[in-house]
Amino acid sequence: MKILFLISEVEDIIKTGGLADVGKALPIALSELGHEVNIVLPYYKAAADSLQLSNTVSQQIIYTNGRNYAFDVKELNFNGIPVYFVDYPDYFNNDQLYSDDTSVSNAEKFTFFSLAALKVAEAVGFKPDILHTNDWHTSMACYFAKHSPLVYEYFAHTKSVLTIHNAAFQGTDHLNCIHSIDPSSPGMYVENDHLNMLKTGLLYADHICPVSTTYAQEIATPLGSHGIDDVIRHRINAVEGILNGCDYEQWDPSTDEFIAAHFSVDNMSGKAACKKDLQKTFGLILNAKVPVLGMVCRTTLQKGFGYLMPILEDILKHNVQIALVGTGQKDITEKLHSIAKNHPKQFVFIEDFKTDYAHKVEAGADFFLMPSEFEPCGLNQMYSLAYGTIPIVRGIGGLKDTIVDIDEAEGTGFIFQQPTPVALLSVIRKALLVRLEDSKKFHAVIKRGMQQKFTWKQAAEKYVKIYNKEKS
């Protein structure tokens, strides 16, 4: 099949978060299954500066809502996959991918991009069987492919898939701020003169794929949907959760270039050296017997800091060390720095994101904390399993779909359910107790975790089944 893949980030080209991992891994996995994939991205300033590509077709012009948008199209061969860029400097030639620039809203930038990306496919002669969009940034393409007179004839036989990576972000703004659509256009999801880009896409995508089975169930409920449950319930027959994969070439303790020693499920000796290196690098006391809790994430309420912050100093009353790496909300980071200052040999917070730090934490910690408020899929719990670092997670979203509680026969981690600080503190104490008093059980959990595999090939095969279902 021919698959047009629209996304706002692709790892190794442009990245701000986990969406970029998907933007690279899933198209490659689909290509390896024999399908013809074309990716379309905005030509951000960072990409333009590093790639310096020439135009691949003549300048394209979109006339919509009384305005002309003239943009160029660049092309890059990326792991054998053509990547086309929408080069519109007025919107994308700045340092931030997603800006709070009041002169041009994010909703306008990415509504335009969604339409321009479809014009790019037509300009390069790529008529897709499947239009695969991702999150609010590209969701409007599902609407345009069926409604815009500029493109709907070209996409008349194309079926669309919308993957929901995080429904908390929906791309909303007042219609007066979104110049690339006629505000009187029919069928869009508009409330109080505000367009909701994600909900509009959900109305018109032929298939909707949240990034885990449990998250697919959660977003059909008022409590877990961030307000999209009305549309999800309306389209429930089109909803099917597909778990993201893990890049085991990048996250493999037997080959990882960022860690102090290599190890595997059959020879764990190198993990002790990784723990020592983590303690040394982070300025913690060198002691193999002290359990280390690791955490690498955005310091936001979504990642569970509402549960962690009230009990953090209670955790530090135990014989334990904590290595935390991340950036995010200022009020949280300031408090973390304050606690780290009071416990300098026991708790280290690095307000940064560096790839080598992330790998060192995954390889050197005994436990990995993911107490998320919500987690559509999550990747760090998969990395942790691969590195023999036992996840401590809340039983929601993709965390529930990838971790089995230690009390179950095939346990791979520790799960707490209630969204409270007390529940998190209780499960951490339980994990510390098992490590101290039941070494056999502790190491059995590590071994089972390291044998788990959540591959992008598995994810791609499930997407292909959906593509085929839509085409039949």
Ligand code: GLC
The other form holds:
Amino acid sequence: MKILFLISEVEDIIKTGGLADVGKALPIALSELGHEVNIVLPYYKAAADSLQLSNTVSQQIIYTNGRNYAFDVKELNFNGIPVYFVDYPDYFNNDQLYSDDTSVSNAEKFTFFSLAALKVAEAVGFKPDILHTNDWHTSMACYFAKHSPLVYEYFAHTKSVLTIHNAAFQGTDHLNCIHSIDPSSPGMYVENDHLNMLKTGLLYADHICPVSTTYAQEIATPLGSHGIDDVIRHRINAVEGILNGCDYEQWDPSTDEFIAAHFSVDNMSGKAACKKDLQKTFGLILNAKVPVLGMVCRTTLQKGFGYLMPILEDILKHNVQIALVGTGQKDITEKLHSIAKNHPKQFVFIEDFKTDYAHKVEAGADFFLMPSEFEPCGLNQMYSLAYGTIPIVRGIGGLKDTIVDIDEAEGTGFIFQQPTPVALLSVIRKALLVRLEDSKKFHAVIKRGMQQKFTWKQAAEKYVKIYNKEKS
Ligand code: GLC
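Show the other one: the form predicted in complex with this ligand, since we just had the form predicted on its own.
Below is the entire complex, every chain and molecule, led by the chain shown above.
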């Protein structure tokens, strides 16, 4: 099958979060199954600066809503997959991918991009069986492929899939700010003159795939949907959750280039050296006996800081260390710095996003904290399992679908349910206690976790099943 894959980030080319991991791994897994995948990306400044590509076809012009958009198309061979770039400097030649403080609205940028990406496919002669879009940035392509006179003939036999990675972001703006679409175009999801790009895509995608089964259920409810449950319920027959995979080539403690020593489920001896290295690198007290809690994430409410902040000092009263790496909301990072100052060598917060630190935390910590408010899939809990670092998670979304609670027969981690600081504090205390008093159980949980496999091949096969269903 020919698959046109539209996403706003692809790891190794451009990355701000977990979306990029999927942007790389899923197309590769699909092409390994024998399908022909083409990706289209905006030619962001960072990509343009590092890649310096030349034009591949003639300049393209889109005439829409009384305006002409002329853009170039660049091409890159990425692991055998053609990646085309929409080169439109007015919109993409800036440092921030999704910054709101530019003169052009994000909604306009990505509405234009979604239309331009379809034009690119036509220009390079790639008529896809499947148009696979991801999140609000590219969801409008599902609408254009069916509705825009500029492209719908070319895509008349194309079926579309929209993967939801995070429904909290929907791409909304006043129609006056979105110039690349005629405000009177029929069938868009518009509320109070504001276009909702995600909801519009959801109305037209032939298939809707949230990134875990539990998240698929959550977004059908008012409480867990960030307000998209009306559309999800309307399209419920088209909704099917597909869990992301874990890239076990990048996340393998027996080969990982970022960690101090290698280990595997059959020979765990290197893990102690990784813990020592983590304590040393982060400036924690060197002590193998003290449990280390690791955390690598965006410092936002989504990741559970609303539950963590009120009890952080209480956790630190125990004989425990915390290594936290991340960037995000300023009020949270400021508070974290001030708590870290009061507990030097016990709690270290590194405000940065460094790949090697992420690997060091995964390898060296005893527990990995993911107390998320909501988590469509989550990837770090899968990395933690692979590194013998027991996840402590809230039982929602993809966390629920990947971790089994210690009290179950096949337990791989610790789960708490209630969205409260107290519930988080008790599950952490429980985890510390099990480590202290039941070493046999503790090590059985580690071993079981390391044997779990969530492969991209499995995920890609599920998508292919859906593509085939849509074709017949
Ligand atoms: C978003 C979600 C995260 C998911 C990732 C990749 O970042 O918040 O849960 O793992 O997308 O799908």
